[in-house]
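The form predicted alone is given below as one chain in structure tokens.
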Amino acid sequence: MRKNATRFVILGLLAEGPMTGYDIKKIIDIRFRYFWSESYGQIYPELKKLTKEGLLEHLPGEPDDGARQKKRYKITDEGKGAFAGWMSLPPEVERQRSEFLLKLYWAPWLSQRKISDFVGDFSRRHGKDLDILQRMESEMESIVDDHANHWWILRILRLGQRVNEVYLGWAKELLTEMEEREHD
């Protein structure tokens, strides 16, 4: 139950109500865009395995520039049951990978202009997420919304927001550091 968790984020949106693959796709990029991603590569096949085992059932589609049916689909009580057995189980420890984090553990390989250059790329890079993530929340105080995850949400943006915080903080101090070991 727990090495494929695409299929429980497939069932935990489709449990929100029915979509289609695409608009799965969407979904976790926008919403889950800071902590989880998913390829189209792995949605469909799952939906196929899922839709099979009866977990999930297909809708009739809409056309789609009049050549095709989008499949929408719809999750079934024993999806629900499925979803809500994984929900009971604690998560499995996160695990990050930082291709930037690995390349300053080799630092003396590079030159402090080439570090620089690439702490300043990080530090760009989570400014630019930390000010979309405060627009989201912003954006999402401002709507009054029934469903019971809204409040959790603005909870993962506030997180968000903190991570960001730190990493600039860090590579704010790393870079003051770097400049005065320069000029010891």
Contents of the next structure:
2 protein chains.
Amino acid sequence: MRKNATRFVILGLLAEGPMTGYDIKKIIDIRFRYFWSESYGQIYPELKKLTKEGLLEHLPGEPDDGARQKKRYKITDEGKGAFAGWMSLPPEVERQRSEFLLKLYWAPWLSQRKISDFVGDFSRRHGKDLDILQRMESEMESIVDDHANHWWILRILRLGQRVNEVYLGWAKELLTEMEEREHD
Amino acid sequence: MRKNATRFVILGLLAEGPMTGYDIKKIIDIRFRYFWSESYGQIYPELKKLTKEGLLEHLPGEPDDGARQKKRYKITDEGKGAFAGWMSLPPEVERQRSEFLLKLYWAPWLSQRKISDFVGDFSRRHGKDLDILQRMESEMESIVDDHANHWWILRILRLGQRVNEVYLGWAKELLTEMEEREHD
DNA sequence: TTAGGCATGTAACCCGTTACATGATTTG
DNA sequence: CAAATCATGTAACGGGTTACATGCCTAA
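Show the form predicted in complex with another copy of the chain, please, because up to now only the form predicted alone has appeared in this conversation.
Up next: the whole complex, starting with the chain shown before.
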């Protein structure tokens, strides 16, 4: 009754082609950065487990133990089946937590200065996110017909953009309202 | 080097007045529902620990062990200090995960029908969220001057509204685009 | 009287990060 | 040759959910 989405993210990426644990982490950090994350401490043990269960296999010619070298994994048919099974399940709604909004809720405990610092940090962070998403969109637009899922990736990127635009607009407004309020 | 925001949420709520673990959970589920969550399995043990550390105390006249009855906790001065200390720290950025977007990324594995079901669920969920946020906003607008933090709560609610509006608009557009694409 | 909400609590278990350890390869 | 990056892996630890156990009180 647990999620363990990690294993399915790994299977999904390996379904696009064989790669190493390091590659998987890199792709998640870049392509998925707005809606997913994993750590090595999750990825490597999970690769091992998936291999033992027969959902993955080492590529032949690669060391399967001993020497510390690149280890490329390939998904098996069983692995593809497991992935397809997970895909067809309704997506779990993850709990969301925002320490930023929590602290805004108790803003009267803080100085005006401190609050506007927090809001400023929030704003800058989402400004950067927006920049990255816009760059990713341009790239993706030029190769939208290359793969079946590029059309979908574009839609995901655009959602990310709109959300970040909302964050930015809201933060800017809030800073203005705070100033107006201070010398009323 | 760990977060443990749970204990500070508890301290923050108890700083508004004494209450039970049950009350704390209810408030988080209702007022914080768009940006925070806790389970009883976190709250009760944490209340115990905080009491042992002297940041909380049982209200006199309440059973401090034995009979299973209402147990109201009150924050101590030390507890207030700990809370203020946490408040002044820059908010941690929590990792965010969306299984929904992950599955959209691999949408070509699914039938058109399945995808639009997922998008439809997403849309309905955020439609409900938007309704609730709008109702909370009306309530809050009528009592905005009652407490120092009501002004802030209003801003938080409005951010939630805008984000949910973006989700809804995006989902509607996506469903339209999917239909256009199907009979091209 | 019974269903539902109030109310507290624990144990098992998994999730996930962090810190640490190790070493190869590439590039300035 | 040194630094950065590639690359794999484990152990410890805390975070957090879920399932379970218990029992009171109140309204239909």
